[in-house]
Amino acid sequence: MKFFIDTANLGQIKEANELGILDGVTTNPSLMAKEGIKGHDAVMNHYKTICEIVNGDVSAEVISTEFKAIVEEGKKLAAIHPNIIVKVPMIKDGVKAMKWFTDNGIKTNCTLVFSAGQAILAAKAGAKYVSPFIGRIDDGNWDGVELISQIAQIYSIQGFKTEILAASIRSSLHIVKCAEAGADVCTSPLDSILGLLKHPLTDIGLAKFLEDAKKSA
């Protein structure tokens, strides 16, 4: 399973990249706004900077909702850097645009996916990634990880090549559960990635080793 970081914060991206396990980045307009990145030129430059830090796919989201506008915006995003993946919402015109992008050699990430039916449409349109939002599904008292399992089973049976990108991750446990369920990619905040490092027995064991090392020095 590939690890993406879900942020527009350059410091966090660099920290995750320095771990040596980072495969890519996902962003969205909300994450850009959180970092104070405003205006078309500033956003485009920020995407370019991210691509120069990480040697992997970087999802850049369109804000248009009409077919022609999505296509035009997506073409501009894709021109920023070869690693850019155009992030398109799961709406009717989004599906049409993803098919156009596929036919014209532009890779896409279908976002805001909440059902297996939507995931099937994304795969049929040729999306490279499909992003089920498991945390938001959990918020509605449904099982987000179960959706990952369902999509993985359907894709395996049907031979779809679209990769399942588990999004809206809320915890380190989510990451582990998504790996069990068959996700190809997991995108999460830095805290959830770093949380995988932690276990109390590791801390206890290391403290004992260090204590014994001092005694034998």
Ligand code: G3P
Contents of the next structure:
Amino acid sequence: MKFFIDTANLGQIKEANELGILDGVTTNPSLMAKEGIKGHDAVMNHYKTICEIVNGDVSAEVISTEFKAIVEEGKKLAAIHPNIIVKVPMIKDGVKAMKWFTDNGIKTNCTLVFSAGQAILAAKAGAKYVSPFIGRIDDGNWDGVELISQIAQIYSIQGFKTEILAASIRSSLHIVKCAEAGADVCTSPLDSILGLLKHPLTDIGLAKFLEDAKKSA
Ligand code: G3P
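The structure above corresponds to the form predicted on its own; please provide the structure of the form predicted together with this ligand.
To see the whole picture, the full complex is given below, headed by that same chain.
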């Protein structure tokens, strides 16, 4: 399973990248706004900076909702850097645009996916990634991880090549459960990635080893 970080914060992107296990980055307009990135040029420059930090796929989201505008915006985003993946919402014109991008060699990430039916459409349109938002599904008292399993089963039976990118991750446990359920990628906030490191027995064991090492120093 590939590890992406879900943020537009450059410090956090650098910190995750320095771990050596980062495969890419996902962003969205809300994450950009959170970092105070305002205006078209600033947003485009920010994507470029992220691509220069991380050697992997970087999702950049369109904010257009009509076919022609999505295509024009996506072409500009894709031109920023070869690693840009154009993130397109799961709407009718989005599906149409993703098929256009697929036919024209531009890779896409289908976002705002909440059902297996939507994931089938994304695969049919040739999306490189499909992004089910598992945390938001859990928020509604449904089972986000169960959706990952269902999509993984469908894609396997049907031979779809689209990669399942589990998004809206809220915890380290989500990452483990998504790996178990067959996600190809998990995009997570930095604290959920770093949370994977933690186990009290590791801390206790290390303290003992270091203490005993002093005895033989
Ligand atoms: O990748 C999508 C993600 O950013 C949404 O996460 O926490 O806003 O549901 P969240």
